[in-house]
Structure formats: structure tokens, C-alpha cells
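Single chain ahead, by itself, as C-alpha cells, in the form predicted on its own.
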Amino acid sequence: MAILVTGGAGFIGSHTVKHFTDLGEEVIVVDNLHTGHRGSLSNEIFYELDIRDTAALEHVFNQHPIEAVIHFAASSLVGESGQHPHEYYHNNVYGTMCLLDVMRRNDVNWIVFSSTAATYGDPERIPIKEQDVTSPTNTYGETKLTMEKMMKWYDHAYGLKYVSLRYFNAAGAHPSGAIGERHDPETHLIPLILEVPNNQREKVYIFGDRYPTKDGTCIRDYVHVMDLASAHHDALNYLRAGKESDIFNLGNGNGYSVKEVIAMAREVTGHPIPAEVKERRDGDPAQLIASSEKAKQMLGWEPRYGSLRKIIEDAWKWHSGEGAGKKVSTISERLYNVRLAISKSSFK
């Protein structure tokens, strides 16, 4: 039985892919190839599609046996979604329902969602549990936080089994340096930082130095890539193992502030990174710290990458080496790439 993929050319979802290769997983990977990457994957099987064509992913359905969808399609840019709303519910919104009709239809009941911290929103307490009020104050949890209603809801009439993963903020790079985060636009704090002693770039601003932490800058919960992707397994095991419908944070419970990456960033690549500082933003809650008890109780995860070194170690390998477009990946060379004689459809 084979696992589908669906938005598996990007960053999270690559890393996933070549995780569960590396497990044995046969895997296939739908991807649109809006954002991702063909070059970051690591299997052979792959549709270039978008999941609102639904006639291209039911013959993806009827081509192979499909035991269970790992769904990371969506656009997830924060500041994009105010300002395209239709856009978002669209591609994120209708997208999932597209895919899980197909699911319906094809009799396969267990998904594993790539759902946010966004859904939290302003958080009441930190650190953050599931059962916490979300109330998302950006259109993209907003959508996210909807597609895990649905799925509640799909559950309910249809039996369909989902586990969602609210990430916080993800980051790093797989060890070997072979993949790593590349977007356009770049909008994630390390990755900016990097760009740095790459020459990408003069400095880094600092969006606020006054909110009410230890040093006067945003703190955020990052997790390594690699520890996303094998909390994807164990929800998939978890799903194997005839259990209910769950939420789950991922994170690693220790916060960092902006400074405090900045000087991680400093010290792994021996650059002086310089900094300014510029006006806050609206809508960056001053903390988003994780609590993950309850994936590690009820998925058995255990986060294998938790300290900041070794996620900007990672990242940096990455960003320094082949990666972030110096040079194009011979993978894709080897991908077995198959091509539908049918109309696509693409978010724009």
C-alpha cells in the first residue's frame, strides 16, 4: 500500500517524503509546483497537479493503492492571505474538500494534516495546549483552523480518521545538507538571517525590540524539520493503529527571542549579522511557546533535534552548500515523473 503525499515538493513536505522513503514507505507526491521544488524530492513516483482537479487526482487514486494521505498542500504566506482572502479559502479551503471527496470515493479514511499554530492565534496562556481557545487573527489560520473543522466534520458522516499537526515555527534542514527551506518570497526568520552571511543580503531587521519579553523581541517555539517529519509517521502509525480523530501541537517547548537567534545565527557562521531595528508589526503575538505533552504521550514523539544550534547548524549546511538555488539538484534527474494528458488547474 502506498502513501500520498499531496503538496510533498515543499519544504516540510519534502523532508517528509525522504523520511518515510528512508523507513521503507512507498510513497507517491502530488504537488502543483506553486512553491515546491521537484528537485527536493526524494521518490520516484510524482504527479505535477493541483488537488481542485479532481478528474487528475481520482486517476492518481485509480493508478495506485492508497492506504492514507499526509496533506500539506495549502499557501501559508501570513501577510498574502490578508490581501487575498478568495485566494486562500480557494486553494487551502476548497482544495481540501476536493481531496477528501476524492478519499470518500476511493475508500481511503485516514489522513494526516499539516495544520499551524497560526489557529491559536493571540494565545491566552503560554505554554500553548490543544484545548486552548483558537481564535487565529491572520486569514491563513484562519483557513487552517477551517480545514480542521471540516475534517472533524467528515469524521462524524463518514468515519474518515484524521490527525492534525499544529506546528510552531519550523525550521532547519535535513543533516546531510541534500535539502533544506526555500521560498519565494523568503518570510521565515532564519532563512532571513542566513541570507546574511550568504550575501543575500546587507542585514536583518528586527521587527519590534519593546514587547513585553526579556529582551524586548518576539519569542517563538522553533522545531526542527526532521522532528516534523517523523511526527508525521507516528500520526500515521497512530492511524494504523485504529485510533480516534486528535490534535496534536509540535514543538520543542523552549522559546527563543529574535536576538537570541541572531546571536545563534552569529556564532554558527562566524558573520556579525548586523541588525536593525524597525517598527513592530500588527498581528506578532509576543510569544508562541508549544506544548507538546500530548503528541509525546499519545504518538510516542520525541523530538531528536531540539536545540537551536543544531537547527541553524542544519539550516546553515544548506544554505552555504548547494541548497537555497546555487545549483540545480541532479535528484530530479532520477524522479520518474508522470505526466496526465489532462487540463491542470494552478493557484495564482
Given for the second form:
Amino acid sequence: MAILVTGGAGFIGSHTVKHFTDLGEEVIVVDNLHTGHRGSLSNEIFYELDIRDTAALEHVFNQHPIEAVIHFAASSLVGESGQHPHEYYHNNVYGTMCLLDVMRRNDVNWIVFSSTAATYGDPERIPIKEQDVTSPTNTYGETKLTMEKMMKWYDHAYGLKYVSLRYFNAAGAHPSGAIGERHDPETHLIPLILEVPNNQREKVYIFGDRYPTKDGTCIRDYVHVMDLASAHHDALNYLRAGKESDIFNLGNGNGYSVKEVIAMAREVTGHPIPAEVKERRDGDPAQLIASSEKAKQMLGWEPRYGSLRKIIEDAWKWHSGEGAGKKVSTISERLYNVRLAISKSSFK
Ligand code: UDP
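For comparison with the form predicted on its own, provide the form predicted in complex with uridine-5'-diphosphate.
What follows is the whole complex; the chain from before opens it.
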């Protein structure tokens, strides 16, 4: 049976798809390609569709025996979510409801869900544990928390089993350099820093240097995208073992300040990377560090790429290589076009 990955052409989705296929899992990807990239996938079966299009989604479930769903498809920009709450509720909350209902109709009862540290808001203690207060400070985090709660009540009423994975700061790239992080517009710290040695920007801005932290800049827990990918497989196996629904943090338990991240990028790239302090960004907590003990104990999660150096080295390999700017015109792209034509014609 196949694993359906929604949002599988996005940053964490595409790395998870690669991890799953490397393990021999059969994967079907759906993505509306609004923010995902077809070139981040290879020759998996792919459907370009929006999960709110339930007829199209139903068609995919009818075509393939689906064992479980890994659900990434969502809008995920904090700033944008504050300006467009309707779109965020529609795409994230309503989209998840559509997906869960198609799953119910097709007797698919396992889902691994892509959640976020933004569900906590300003933490009351560090490191953050799963049972801590959830009080999101932005629409994005609020929609993810609502999606988690929806799954909880679907479990209660319909027996849906879910694992929700609350990521801290996803970063890095596949160690091969084949796929990496690509957002448009880019808002994340590590890719923005690497645009400087890549001659795409002159300097990086530090959003505030008067936080109550060791050097005044915000502290985050950066976690390698391949460690996130492997956690999804651990979570799937946890569900396969018949375990109960639950929520897990995913981070390294190490906090690095913005200045420390820039310093490490200077070491890795050998470039001076000029930086300038600007005003704070709205809604940025001073410090976010995870306790991931629960994921290690209950899912058997073993992060392999814990060091910030490795995270930045792999990100740099991708950004400085041909991958980052590559236009998709590969064999897999042509195969995709053929598949798309077939799947579109079968809707008619
Ligand atoms: N940040 C920064 N300059 C930038 C982008 C981000 O100083 O150009 C800071 C941001 O304020 C936060 C940290 O870097 O403290 C990580 O931000 P990012 O957007 O990568 O992830 P977030 O923590 O918002 O999920």
C-alpha cells in the first residue's frame, strides 16, 4: 500500500518523500504547487491538486490503495498569516477538514501531521515540553493548533489516529545537495544569510539585538530537515504498531542566537557576510528551544545531524551548487507532464 504525502513538493515535504522512497516506501505526492516545486521531486507518482478539491482527492484515493497520509499541505508564513487570516483558515483548517473527510470515506485512519513550535507562542519555560501551554501569537500557529484539535476530535468520534510533529526551526538540505530550501519570497534566516556569499544580497539584517539573551539576539533551536524527515517515518511506524494518537516536539535541544548562526555561516562559507541590526520583527519570542525527549523515547527518533555546522554546511552545499537555481527540465519533469495529462484526462 502507498503513503500519500500532501504538500510533498515543499521544503520538508520533498525531503520526507526522498527519505521514504530511499527506504523503499511507495509514495504518492499531491501538491497544488503554489509554494512547492515540481523539481524537488523525482519520479514519484504526482498529482497537482489542491486538497480542498475533494473530487480530485477522492480520485487519488480511488486510484491507489492508501495506507496512511503524511500531511504537509498548508500555508506557512507567519507574517502573511496575520495579513490574510481568511486564506490561512481556508487553506489550512478547511483544507485539513476536506482531507480528513476523504480519509474517513476511504477508511484511511492514520495521519502524520506537520505542526510547529508556533503553537506554543511565548513559552513559559525553556526547554518547551509538549504539555506546556499553547497560546499562539500568530494566525499561522493558531491554524496549526486548530488542525491538531480537529484531529483529536476526529480520533474521539471516528477513531482517526494521528501523530502531530511540532517542528522547531527546520533548516539544512539533503546531504547530497540534490534538494534544498527554496521559498519565494525567502524569509528564513539561514537561506537569507547564504544569499550573501551567493552574491544575491549585500548583507543580512538582524531583527533586534536587545532581547534578554546572551548576546541580545533571538535564540532558536535549528533542526536538520533530514532529521525531521526521519521522524515522519518513525511516526508512521508508531501508528503501524497500533499506538495511540499523540503530539511530539522535534528540535535538537540546543539554542543558537542569530549572531551565532551568522558567525557559523561565515566559518562555513569563508565569506565575511556583513550584518546590520534592524528593529525587531513582530511576534518573535526571544527564545524557542525544544525538549524532544518524548519523541526519542516514544518514537525512537534518533537525530543524526544535530550540529549547527552540519546544518549550515548542507544548506550551503545546496545554495552554492546548481540545485538552488535549477530550472526543472529533467526527465522526471517530462514524466510528470505525461502523468498530469493522464490524470487530468481521467477527470473529464
Ligand atoms: N531573523 C533575522 N533576520 C532575518 C530573518 C530572521 O534576524 O533576515 C531572525 C528572526 O527574528 C528569528 C530567527 O532569525 O529570531 C529565525 O527566524 P526564521 O524566520 O528563520 O524562523 P522563525 O523562528 O520565525 O520560525
